[in-house]
Amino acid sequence: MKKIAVIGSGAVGCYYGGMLARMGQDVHFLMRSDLEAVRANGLTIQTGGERLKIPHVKAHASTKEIGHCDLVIISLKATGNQALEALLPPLIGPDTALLTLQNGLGNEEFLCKRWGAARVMGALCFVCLNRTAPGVIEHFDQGSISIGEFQRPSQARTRSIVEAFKSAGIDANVAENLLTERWRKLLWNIPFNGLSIAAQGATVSDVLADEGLRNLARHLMDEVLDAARRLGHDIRDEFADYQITRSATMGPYKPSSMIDWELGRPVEVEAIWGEPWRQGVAAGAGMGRLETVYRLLQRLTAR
């Protein structure tokens, strides 16, 4: 990878680009409202008790100002994806790999349509992080990322950039399944997401303290299991019970979606709880509380 392109530069975006340029990477961030306080001041991530400071950062205004690249990292949320028709054609060169980072279902099969399917390639993320400052990102919990092809087994390109991230100190691996890794995500997102909107304004350990919370996120966890067998990926029940104690060490984090709903921004209810949602009924699986909260959601956003 000789050059990387972030569009999307939020916490996720920020936190997995920063890292891979604090590494040597040749990476360039698309910025909008932190465009000058980055070009001045750098990156700075808060990981583990340690201030990582990227200082040189090369931040841009806009996509023509990058140029092709051989990969493009996509952290922009779901609900932006139209904005992606303008913002990717000058960074796309004959051989350019297209990696979305983003939540939920659709997000391949809209590149794949637009940009063909050989580019596209899937994340995984894995981490707990909130954006404190303009150029400020700070990294609570976890931090692994899952890569994998879209509709392809693992490829040479595959690995080289699994190892990329590995080289940045960053817990990466191979997903061989996209779309499974995509369903062991939901099983976090769909409750946790979810009720800290829907309980209006939970963090994870509000959910975690509350019984009632607690037991709903689980059945929750459920519902998707069912879904996702239903649509051939083998996920066990012991994976979802692993989600909710190892969700005890986030504390009281709040979840991307909850922060985008307390500031007004759209809220990627399709993404995360409509599409699977869809796909669920339609494979058979009785999903009576997801529907709930869906519902909730559509309504609490819109507003």
Given for the second form:
Protein chains: 2
Amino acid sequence: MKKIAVIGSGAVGCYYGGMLARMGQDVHFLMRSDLEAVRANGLTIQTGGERLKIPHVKAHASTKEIGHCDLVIISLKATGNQALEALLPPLIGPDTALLTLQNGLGNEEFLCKRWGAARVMGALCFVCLNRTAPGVIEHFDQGSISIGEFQRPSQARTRSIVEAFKSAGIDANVAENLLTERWRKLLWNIPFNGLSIAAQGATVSDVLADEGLRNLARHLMDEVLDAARRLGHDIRDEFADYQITRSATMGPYKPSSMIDWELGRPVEVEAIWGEPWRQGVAAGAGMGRLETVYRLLQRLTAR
Amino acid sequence: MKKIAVIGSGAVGCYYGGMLARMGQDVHFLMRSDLEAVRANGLTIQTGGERLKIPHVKAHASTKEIGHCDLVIISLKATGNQALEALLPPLIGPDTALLTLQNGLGNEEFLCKRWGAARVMGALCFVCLNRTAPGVIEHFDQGSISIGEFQRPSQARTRSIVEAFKSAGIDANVAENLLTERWRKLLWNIPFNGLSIAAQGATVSDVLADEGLRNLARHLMDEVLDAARRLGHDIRDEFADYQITRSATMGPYKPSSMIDWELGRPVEVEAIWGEPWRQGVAAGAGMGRLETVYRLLQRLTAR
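Taking the form predicted on its own as the starting point, write out the structure of the form predicted in complex with another copy of the chain.
Now the full complex is given, and it begins with the chain already shown.
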């Protein structure tokens, strides 16, 4: 990669962008609230007892300052997608790839409609992060990323981007079927992000320690599995069981939506719950638990 | 009726007991927090612009003071049923009838196990009440009561109790199939009491004004209908539609469970959501929305 932009410098953008910058990639961050702090102090990633400092960070106040890039990493909240219509054009040259790291369904479609399917890529981030101060990211657990093309198999650029992430010390791999991977990730996000808010502040270990909520989380996964299969994504029951098992290692982790909700920030209700519910219902799946969580979240997150 | 006791002098007990006492019935109230206020000032029922005063009320601190009764009206919260094991025996003579006005499923069974099926009666109260101060009950809407025998058709005593309520100005009728009536009442309580808490303080008009929650309430009713029918209770779809329609006349009414929850008092989670969910699932019904609401309420109402 010659030149990379990171649009949306929250925990996810700063972590992956910071790791790439640390290993010498030319990474440009669009920043707002953290701009001065990061220009002064760089980025800090606290991970596994280590404290990684990235002292010199290219932080910008506008995308016009950045100019054309080879790769634009989009890590805004999906609720802020409208802002991309103004933010992205200065970054887009003839061969610019747009890689969305956003949660849920509908984000690739948003980019595709405006800038064409050939540019669009998506990635799934399996990582536990919190932004604890301006420019300071706490990395709790995991960190792998699956990167794929939208509506087509992997290309030469897919593999070269995966290699760039790998060179930065990130467990990266190619996702041959991006939408299937999105549904696999929703299998965790729908119950754990959803119940964290619907149960008014339940961490992952709170959900797992409450027998009723733990069973409900697993039953929500069954609804998501059914919907995904009807939509042609072959996900096995064992994968859902594994999601419960791996969650037990997370402890009192707050899903990102729970932190957004606690801080009064927008929650990605449509991308994570609304769009999967609509697609599942349209495919004939029974999605009663998801409907209940979705409708409660709409109300609980309304300003 | 010669002698009546009211056990559980919240809004429901004070309203029905007060209306009976006002028309000359010999009604004895077991009271705790309101005892002194009611001994001093009697009961006040505010209804439709009127202010009904019942100045001389027989309020007692223990059931031993009351002694044997012909009819014991039980209007405690179902969460306090264990206390009945000590409270009821002093009231029970050879022919004492036990009439539970409690919500949900399982209360008749509780009485039946301890004092025999022949004594047990149940009633459904369709009434909007709040207790606004010690001895002061605000009556918002409706007020009808359906009274029936447990596991048998109506008897002479059923009709004589209904007549006593009617003489007190209450719209009373005989319930020939008490459990069917319980399921009919749950059709309203499960969605509206449940969503009032799960949506963190949604009145009836809040639920109806939010299209997603209104549809969810109706879908919860479909689950309850399905469970009830599998259990042999013939309730028609039109009755569910009517429940939505009549709710529109209630305005920003707070269901009793919402008030309990706001005040930190126990909520009847097992009687209203847990037991119907278990019975429905055992009968093969799909109860995903009810499961979700039930599990969230268990967590949200835990001390």
